[in-house]
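As structure tokens, one chain now follows by itself in the form predicted on its own.
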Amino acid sequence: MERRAMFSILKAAAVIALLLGTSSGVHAGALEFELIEAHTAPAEHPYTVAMEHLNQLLGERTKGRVAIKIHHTRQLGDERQVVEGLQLGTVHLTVTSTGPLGGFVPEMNVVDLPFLFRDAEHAYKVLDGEIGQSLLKKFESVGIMGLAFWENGFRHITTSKKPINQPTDMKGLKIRVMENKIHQAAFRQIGADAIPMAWGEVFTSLQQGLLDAQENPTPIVYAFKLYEVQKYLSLTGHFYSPAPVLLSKRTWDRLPADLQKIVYDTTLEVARFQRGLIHKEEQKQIAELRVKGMVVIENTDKAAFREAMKPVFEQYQAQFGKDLVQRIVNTR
């Protein structure tokens, strides 16, 4: 009888744990919320390293009540699938590019205007300030909580056939771009054949010659070994690539207020750590890419690229509102 009663108690506890999204066996049974996290970058990328750091800090600050189960390298799908998972509650947490986010919050794509940010410090002041926080707030209406802006850095062009110095060098090249209308328009403006494609298909498409080029920050070029299928890296810095950290609103609403504050504050704090990783590694990675055979073009004509993409900037400035865009540009 006692054994049967004990079994009933354990069974009830397991059901409650399942309903609450908890997990035993982590943090010596103290775990209350295990956050299922997913992103597309590999294990060595600053996304993953920073997420591991966030997990460690949350474990310490919540005394083991919160932990993150990290899934990197597209283990749970591409970025759009993961963001949709946040809405459904099947994924709890992600760090993502802005590529798919315009389909959820159109205003988010304002940060994708070509040459919008002067440098990284300018981007941080905008994104960590009132403008950036207002953009993150808009995700609540689609069942997602915006926590903070991490980053992937400034985006550059890699090619297989020739180096890129001027925008005219892009004419006729098939380049993979994110599922982002502004990115597509900017490259079509300079004569490239801009092809939106999920990241999981890119390496093979470059390898088979279906694509001539792609554009991404240096950490992606390095981490995904694009030097195996691309010869040239041209440091154009045409777009800045913020990386919003997003949490399922269903998950957020289940967290008690004290844990909400710790999760929010700690994710924001880790932004500084994550950005530091990007900057620390970039020059080292460029040097290593050279060793691995890539030709790095540092003196690209950024002024010419800026001027050539200006019509796209002006077109989308009207869509997002000139006042907002000018507030971003004028931030000091």
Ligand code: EAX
Contents of the next structure:
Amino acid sequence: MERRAMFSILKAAAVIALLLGTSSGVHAGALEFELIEAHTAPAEHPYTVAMEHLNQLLGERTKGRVAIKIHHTRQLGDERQVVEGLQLGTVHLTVTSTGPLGGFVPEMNVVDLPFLFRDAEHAYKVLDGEIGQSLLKKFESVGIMGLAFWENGFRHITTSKKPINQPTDMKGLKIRVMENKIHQAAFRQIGADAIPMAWGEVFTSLQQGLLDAQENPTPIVYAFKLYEVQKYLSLTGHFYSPAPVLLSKRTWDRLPADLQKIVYDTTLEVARFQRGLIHKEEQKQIAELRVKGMVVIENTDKAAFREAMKPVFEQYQAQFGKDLVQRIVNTR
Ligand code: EAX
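Now show the form predicted together with the ligand, given that the preceding structure was the form predicted on its own.
Okay, now the whole complex, with that chain kicking things off.
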């Protein structure tokens, strides 16, 4: 009796694995590891497109033993909940902003310093090098494996009532920031009313006028249709948003060494593709946002923003260690 029940369960599992295998276009082998993945951005955002690409490559390279079940657009919750899910093993994989990550690995916030990176190339050199790798390693002690840095891009300010050119234009504006203490401090420093909030509540709050402003890279502004609730896009590039790809350590420990290697190497390899998408789309999106009625301010006074946010840079530089921050700044 028991054996019969067991047999039919196994048969059902095999049929499901087979169906999954064929539906993803992979022929050989049965699915052994279905990675439950979740992130905030919608289907057309480079997070999702790159995750689909990763899924395809993993399918090919593991001959169908590994697949990713993607949940975009906050289907499994906001970023902090998802990262907690990695610790519990209820979610296996994510690509996330650094918004909530300081709550898990405080050192991670060093990348959130205002105007830390000169440009994307500078960020890649640091994040793909020794400094970035040692930041990813720190996740292991909280039950998470840091695989690679993908990106969301440089963050810009959007507002509803007036364009932002200078830091003084931010005085008294209610701006949503991520749940990230450096981001909060930087905007408070220039006189804004910085309100930390999970992403899920932002669109409605902007729509209802509870917020005047938010800040995000253009792919998020575009993909979430923020032009419906925001009039101005000011290209300030005040913070760079890397997007670490994180795997539950419980999942990692279950993977045999050969699959660990494929998952790790392929995620790192896809970083180049993912970052390429962000860059390829940015100019196109800015043009589209104009068509949708947004006023884009390209020549914001970045030097003034940098200067005005400097006390926060210095305060946190002391906290993270001047050596580390200067090593980042001096990376060429
Ligand atoms: O990770 O919360 C944010 O503003 C993030 O940039 C966004 O959800 C993508």
